[in-house]
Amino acid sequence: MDPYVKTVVSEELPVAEELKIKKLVVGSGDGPRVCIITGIHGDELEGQYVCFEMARRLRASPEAVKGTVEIWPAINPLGVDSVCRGIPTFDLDMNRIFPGSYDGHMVERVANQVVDDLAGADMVVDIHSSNVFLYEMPQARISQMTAQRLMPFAKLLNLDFIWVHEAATVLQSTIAHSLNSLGTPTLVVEMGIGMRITQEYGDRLVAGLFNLLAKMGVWGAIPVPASVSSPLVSTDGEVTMINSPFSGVVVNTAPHSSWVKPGAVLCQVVSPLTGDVLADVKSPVEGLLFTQRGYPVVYEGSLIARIFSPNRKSN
């Protein structure tokens, strides 16, 4: 079967607009399914490379896909379109609510009809940015009730990193939660920050959804990734989170994914009034710097920092 694109969603909008969520279908029908989606925030960008390069390739070759794989660029268009994180008009966050509701309000009935039509894939692979404050290194996150099941995918996936959380309340309402709830495993990958794309990142992460295609039994074209990376994995306990002191804007001096030491600066916080250095903001621990401030201006109490260290458990 050629590739088609599929209207999964169509909801009319005010001054004769529509709503469309749309997703490529490449392969047969036949073997197991898999389903790459993103732009649920509409600030995060880094997945549209992605979706491009997978779909090219895929295009390219559809003869040597053995089961169904899905491209879904954009489940939050009208964010995406507007560089709106949430859903514009609306001022909601799309992924607080999901599953969604057939009854319900109309961004309800949208989310509930994405579950639906994802639901029973073999695998969904829900792809993130940062937002624009923060940089992430390459990572998979998984709650520590899916972590059994979801771990051998995730190490699959050619990423530095793998976060095993506790499952707040607040992800129960994420499309993660709902399909992972539903039976359908789905990874959630974060990478890069808001507004931008990480070629270097997206081109990794597109090298290792085709090696998690090819282990699956979807993918029988050469090539396939010789090699993918080994990511470190952190339990709940192992991350150290880092705050800014003071009002003011933050000067890196940390390479950004780099192994700090105890002690190391990571970051100045100054004031471009006086000219005045308000803090030298050292790490407390020694470990892999895989979150860092990437919008310079911060408040006291602001998120500057994340460090895994392994073997290590916070109080």
Second form
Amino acid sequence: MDPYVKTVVSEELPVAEELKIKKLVVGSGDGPRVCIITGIHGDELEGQYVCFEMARRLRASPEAVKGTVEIWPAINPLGVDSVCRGIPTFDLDMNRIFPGSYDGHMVERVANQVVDDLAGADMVVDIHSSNVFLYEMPQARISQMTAQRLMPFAKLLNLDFIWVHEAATVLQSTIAHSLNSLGTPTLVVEMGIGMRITQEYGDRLVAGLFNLLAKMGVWGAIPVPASVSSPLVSTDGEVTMINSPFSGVVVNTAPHSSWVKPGAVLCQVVSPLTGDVLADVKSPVEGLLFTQRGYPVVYEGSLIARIFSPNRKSN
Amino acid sequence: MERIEILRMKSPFRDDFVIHGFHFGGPKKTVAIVGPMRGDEAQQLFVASQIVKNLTHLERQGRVSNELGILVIPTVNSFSLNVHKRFWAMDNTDINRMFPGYDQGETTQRIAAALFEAVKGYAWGVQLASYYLSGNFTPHVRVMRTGYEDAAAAEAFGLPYVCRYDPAPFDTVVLNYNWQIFGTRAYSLYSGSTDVLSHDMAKLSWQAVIRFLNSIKAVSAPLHPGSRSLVFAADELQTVTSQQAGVLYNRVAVGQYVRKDDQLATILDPFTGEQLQSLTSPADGVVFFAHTKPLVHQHSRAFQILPFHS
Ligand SMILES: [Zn+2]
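Would you mind generating the form predicted together with its partner chain now that we have the form predicted on its own?
Everything in the complex follows now, all chains and molecules, and the chain you saw is the first one.
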């Protein structure tokens, strides 16, 4: 079947417009179904480039798809289209209302229809790009509950890091949790920063996604990447969070994604008014600087870095 | 009355961020009252200020307990009130999703931690709250069902309605839930509107708080005893949904009694003014919640009716 665009959700807006959630469907329907979704948070745009590249390449060789691949660029189209992280007119983070309810308020109904359509897929990859404040190395986030099942798939995605996190109650209403609870395996990818496209990361993830498709038997013909990176896994070490000790402006010193030693200066917090350096923020540990402040203005407590320290296996 | 500083934090470019508290009465941690955590809760700020004004007046007359203590925090989020943003102005996070807080964490986690430290351990907690959907509620007390709640004591506010509800996953990080987990009997007070002042509904609310303080003998104020509360579960509310989008032409106000099939509103075509839908009441009852924005989406909660049973 030729690739086609399908409207999954359609809801009326007050003045002569409909809210539509659309997906591109490529493939035959016989075989596994893999869905690439993004744009739940309207200010996270790294997934737009990934969707574009996936759609472009898949449409160039639709005959190579054994099964179905779906591309969903905007789960929250109003947000993506109006530089708004949440759903305009609605207070809650869209990723805190799943699985929604068909008889509920419009956004709950939308959430429910999205989950309903994705349920039953053989793999869903939900692409996020942190927020506008933090710059992230390409990583997968999976909850402890699903780690065993999802880890082998996460390792196919050409990422640097896999973060296994605790299953907090508040995260039970994410789309990934809702789908995983329904038995639909769903991986969350975080990379780059909000409101920007980091093409290098996008290209890496696209290679990883084709690798995933190939390993799942969905992608046949075109050569797949010879090798993908082997990510570090959070359970083999420890993540250290570093919050700003002062309000001010951050000037980064250590390069993003670099390996830092204890005592290395990560950044300075400065006062543009007085010219004072308020703090040299030093790394308390040795490890990989995988999260770095991107938005320079900080308050006391603003997250400015995360460092992963693998356990020393020998000695 | 003693004015206290609960948190002071430097900002990069603005004045210092300060959370102010007003303490009345004695040393025993009895009632903590928390005003707006969000920057559009002007009604709630007004209610809080009226509580402070009334307590100051009662104190001058020697009508405040020397033993039981009352803490009023008129707002936790002056920074957002001052710039007309609902959430924390810097990063758009909601302080009321950060409890019990973390004093080494993100800024709003630190604010939540400082607030929680100040209001933890009180026997009763009252939050002046607003809802995540824009609209007006008839003034009422909400009690979250955690297993620790005390819905009966909520009747001491003397408001006509007490609503009990089950927590959603996001509720585990709100103040009210954490208050209860840490042993405080917690209530949320909904005082009608949010970003506009409704004087009458504000008065109902601050009087209800003083009445509550009266009932536990934290103050001794000459007041009308209030209403006998109708206690109900949130799932008893019947929702009236817009089947079409358009201009919502409202015909009723919150608190109004309606009969089954009475017209509540019409939805009009935004270009031609023609009627697209007539919204009617599903039951005899009271208009408990009303959408207040003039434009409405399809499948949105336009009204909630609390049915009366004979
Ligand atoms: Zn996101």
